[in-house]
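Here we start with a single chain on its own, the form predicted on its own, put down as C-alpha cells.
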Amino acid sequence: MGQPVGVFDSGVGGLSVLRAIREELPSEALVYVGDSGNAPYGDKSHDFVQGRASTITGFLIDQRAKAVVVACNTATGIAVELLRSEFPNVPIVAIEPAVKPAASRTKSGVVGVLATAGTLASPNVTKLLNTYGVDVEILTQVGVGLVEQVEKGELTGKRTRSLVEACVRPLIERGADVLVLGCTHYPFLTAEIQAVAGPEVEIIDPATAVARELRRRLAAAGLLAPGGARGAEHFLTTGDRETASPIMSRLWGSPISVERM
C-alpha cells in the first residue's frame, strides 16, 4: 500500500466523510480509526479530546499517513490548532459545520445547526456562528442521544425517531428551512431527520466539501496517488472489534474487516 490518507473520528460517524473521500479520490489508500472506545467526544473535557486527537493523529502518521482528516466536528473545534502545531509537516484537513453555505441558502432567514454540546461550545464554532449569524438567525440544538444511536447501528425505529423529533422539531417550529449537520454521525440519520423536518427543508452535510479540500491540499503538495487501481482501505477501532465490525460494515455499505487499534 502506498502512503495512505489517515481519517479519524470519535467513533463510526466519520465513515460518512470517508465515503465522500472514497468517491472523490478513488485511487487513494485510506486508513480509518474510529475511537468508539471513547465515544462520544461531545461530553468530554477539552483536555481529553485534545489528548485523544493527538494520540490518534500520531498513530496515523506512524502508519505513514501523508495527510490526516479530522472527521469529527468536536475534535476540530477543540483540537485542530494543537494538531497543526504538533504535526506541522503533514496536511491536516478538518471538518466544521457548514454554517456559511447554509446562511447563503436560507430563504426564511433562519438556519438550524444540529451538533454535539462539545462542538457548539468550542471557540471555532462560536466564531463561525458569530461571523455568519449577522444577517440570518442561527439556532443551535444539541443532538442528544443521536451519536449513541448511530454507534449502536440503530438508524431507524421508535427510539431513534423520538430522539430525532426532540432535536429537530424545535428548529423547524422556529422557522429553520436549512439544517446543518454539525456531527459526522448525523448523516446516517438523514432519512429520519428529513422525515421529521419535511421535504421542503434543506439538509447540509459538509463531507463532500471536506473531500474536495483534501484533494486540493494533496494536489498542492504533489501527494495525489496516481490514477488507476482503487486504493486499499484499512479500518481500526478502539472499541470492541466484534461489535464494531457489523455496524461499520453496515454504515460503509459492504462487509469490511475491522482491527483493534
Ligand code: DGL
The other form holds:
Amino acid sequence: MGQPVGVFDSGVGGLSVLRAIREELPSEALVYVGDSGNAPYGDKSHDFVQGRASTITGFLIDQRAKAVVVACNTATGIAVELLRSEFPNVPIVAIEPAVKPAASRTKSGVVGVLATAGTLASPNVTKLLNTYGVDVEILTQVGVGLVEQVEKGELTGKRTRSLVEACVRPLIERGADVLVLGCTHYPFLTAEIQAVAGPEVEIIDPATAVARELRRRLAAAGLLAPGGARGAEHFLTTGDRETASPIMSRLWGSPISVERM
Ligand code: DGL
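Given the form predicted on its own above, I would also like to look at the protein as it appears in the form predicted in complex with the ligand.
Shown next: the complete complex, the earlier chain at its head.
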C-alpha cells in the first residue's frame, strides 16, 4: 500500500468527510481514526482536545500518513494551529463551518450555524463569524445531544427528532434560510434536519470542499497516488470495536472491519 491519507474525528462523524474524500480521490489509501472512546469533544477542555488531536495525528504519521485531515470542526477550532506547529512537514487539511458560502447564498439575510459548544467558542470560528456576519445575520446554535445520537447510530426516531427540533426550529423561526452543518456528525442527520427545517431551507455541508482542498494540497506537494486501483481503507476506533463496527459500517455504506487503536 502506498502512503495513506490519515483522517480523524472525535468519533464516527468524520466518516461524512471520509465519504467525500473517497469520492474525490478513489485511488488514495485511507486510514480513519474515530476517537469514539473520548467523544464528544464539544464539551471537553481545550487541553484535552489538543492532547487527543496531537496524539492521533502523531499516530497517523507513524502509520506513514502523507497528509492528515482533521475531520472534526471542534478539533480544528481548538487544535489546528498546534498540530501545524507540531507536525510542520505533513500537510494538515482541516474542516471548519462553511460560513462564507452560506453568507453568499442566503436570500433572507439570515444564516444558521449548527455546531458544538467547543467549536462556537473557539477563536477561529469567532473570527469567521465576525468576518462574514457583517452584511448578513449569523445565528449560532449548539446541537445539544446530536453527536451522541449519531455515535449510537440513532439517526431517526422520536428522541433524535425531538433533539433536532430543539436546535433547528429556533433558527428557522428567526428567519434562517441556509443552515451550515458545523459538525461532521450532523450530515448523518440531514434527513431529520431537512424535515424539521422545511424543503425551502438549504443545508450546507463542507465535506466536498475539504476533499477538493485535500486534492489540491496533495497535488501541490506531488503526493497524489497514481490513478488505477481503488485505494485501501483502514478503520480504527478508540471505542469498543464490537459496538463501533456495525455503526461505522452503516454510516460508511458497506460492511467494514474496525480495529482498535
Ligand atoms: N464531529 C465533531 C465536530 O465536527 C464532533 C465534535 C464532538 O465530538 O463534540 O465538531
